[in-house]
Amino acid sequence: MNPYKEILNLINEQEEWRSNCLNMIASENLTSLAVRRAISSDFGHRYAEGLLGGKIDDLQVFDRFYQGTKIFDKVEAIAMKFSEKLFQAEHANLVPVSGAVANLVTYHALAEYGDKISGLSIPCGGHISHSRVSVAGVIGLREISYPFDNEEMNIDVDKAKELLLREKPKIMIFGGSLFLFPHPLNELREIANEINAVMMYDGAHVLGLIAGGKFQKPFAEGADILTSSTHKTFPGPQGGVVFCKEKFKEKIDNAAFPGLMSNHHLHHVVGFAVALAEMMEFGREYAEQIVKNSRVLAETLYELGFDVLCEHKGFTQSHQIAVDVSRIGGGRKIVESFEDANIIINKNLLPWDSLEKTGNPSGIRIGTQEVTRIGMKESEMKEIAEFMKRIAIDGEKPEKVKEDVIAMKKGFNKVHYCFDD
């Protein structure tokens, strides 16, 4: 077969398949048609190297090394202005090309080889970019893990204070990949002051909830830096961003460019700008529905016999639900059988797992942001929980459940909370 046709066929196969799936990976989302228009525009062909410069129409613009950026300058200035307002930040840098790179920018700007950083361990929800196995290790940072309360699924504040005073990390990281409840920024700000540490909040998973006022307010609660990707609960294209207090602006900007990147991805910045406009208009309603859906799905799963974590706390305050499936086959078996029924989720380590269990961990992680984005609400969450029970608990063949999943999904293929209409 002609390679071009083969690739087109695979694209069509992917889109046909996933349009018939319940896509519930907690780190994915759909962009609107308006955002897709932005990322397929001419900006995707162009370069714009350079740093902050003067102003155009009262908007900050840039001194560039290439010509041909006069229109992009205005777009990026608008995106910075909107995002600083939406996230209550004193400065925004839109150069990072992913959330992990945004974290690396922060490390490169504010830490030196051999410095310590504190964060969650991977089984407790920390992202790999918070550890020596990934970008932190590349520049020689040493991580220390916060004591974790497995029942509360959160940092143990009292024990963390003791650890921080003893170890004195340069950067204190909050946020994570398994992120059910707000982290204790206020409670640990005094310790950060005492040990002269920078408080960094990785908001990659919850940026859309923060934008909608439904999770926590990192800067108001003590954070110095907010890093993020732009495509999980925040429904933009894949990319990264660093927000910071004014006193860190120069170091962050220089670490991003020319420190770690040359040209940033202009079409993604433009897509992010469109998504910012959408979230300023629809973000609160969207975030509220995500959290409602998460709680109803978690409660229904619990009532149907699943070991959903944190029943005593209402299960979750985010887009995520964590379920211990160790007694019904483990994470790998569950996610593979769900995929056979067109329900797409991921297996996930839980705090009591070792890293050796990565292949078949105790848990699964379910995200509601994408199904919310296509208009599903509480009644659909109850239906989804029933699908999951039929497979994981009742032992029904996934192929039979798949028929019902496809029938349900046919009514939900339009993106909501956006300007597409």
Ligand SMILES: Cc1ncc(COP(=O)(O)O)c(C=O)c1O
The other form holds:
Amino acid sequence: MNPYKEILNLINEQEEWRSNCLNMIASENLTSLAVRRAISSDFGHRYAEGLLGGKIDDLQVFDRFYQGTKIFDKVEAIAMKFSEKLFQAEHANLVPVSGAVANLVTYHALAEYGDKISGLSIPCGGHISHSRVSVAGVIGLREISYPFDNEEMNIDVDKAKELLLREKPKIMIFGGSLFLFPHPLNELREIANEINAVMMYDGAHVLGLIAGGKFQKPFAEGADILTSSTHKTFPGPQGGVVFCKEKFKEKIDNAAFPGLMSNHHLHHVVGFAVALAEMMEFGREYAEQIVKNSRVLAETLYELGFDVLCEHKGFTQSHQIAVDVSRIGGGRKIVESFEDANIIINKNLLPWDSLEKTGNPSGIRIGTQEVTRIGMKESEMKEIAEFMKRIAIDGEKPEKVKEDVIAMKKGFNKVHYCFDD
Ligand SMILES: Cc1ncc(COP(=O)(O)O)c(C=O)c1O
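Let me have the form predicted in complex with the named molecule next, following on from the form predicted alone.
Up next: the whole complex, starting with the chain shown before.
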């Protein structure tokens, strides 16, 4: 077949398939038509090396290296202004092209070769970009892991204090990829002051919840820096951002440009600006529904016999649910059989797993942000839990459940919480 046609066919195939799926990977989302318009616009063909100069309210002063950016400059300034408002940030840098790059920008700005950073270990929910196997390793940082309370699924504050006083990391990282409950920023701020560490909050997973006022407020609770992806609970195009206190502005901006990037992806910034406008209008309602949906899904799964983590804490305060499936075949088998039924989730290490179990960990992680965005509510969460039970506990053939998944999904293909009407 003509390769051009083959690729177009594959695009169609992907869209057809995933529109018939329950997409519940916790790091994904759908963008509105308006965001898609932005990312396919002319901005995606252009360069705007350099940073916005001057004050955001004073649009005349720009420090660009190329001509042709006068319209983009206005969009970027609006996006910065909205970001500052929505996240109570004193400054926004929209240059990073992904969440991992946003973390690298922060490390490059504020740490030096050989410095220590503290964060969660990967089985406890830390992201690879918090460790030397990924971007932290690029500049030779050494990670130390917070002691973790497996019952509470959170950092053990008292033990963490001892560790931090002893090890004195340069950057204390909070946030993670398996992230059920807010992290103890307030409780550890004093220690950060004492050891002169910067508090960085990686909000990649929960940015949409923060925007909707439904998770923690990183800056109000003591964070100096908030890094994030723009496309997990926050429903923007794929990209990254660093928000910071004014005193870190110059270092962060220089680390982003010219430090690590030449051009930033303009279409991503423009799409992000549209998503910010959506979140300012609909964010609260959207975030509230996500958390309600997570809790109902978790509760129903639990009642149906799944080992959902943290029953004593109401299971979750975020878009995520963690389930220990070691009793019923392990993570790999469960996610593969769910995929055969068009239910897309990921297998996940749990705190008691070693890294060697990455291929078949004890857990699965389920995210409710995307199904919420297409209008699903509590009753649909109960239906989804039933689908999962039929496969994982009753042993029904996934192909049979798939028919019911497709039938259910038919009523839910419109993106909500946006201006698309
Ligand atoms: C906590 C956390 N930080 C950073 C990242 C990296 O984000 P990106 O994929 O946008 O580079 C992820 C990705 O899932 C994440 O979970």
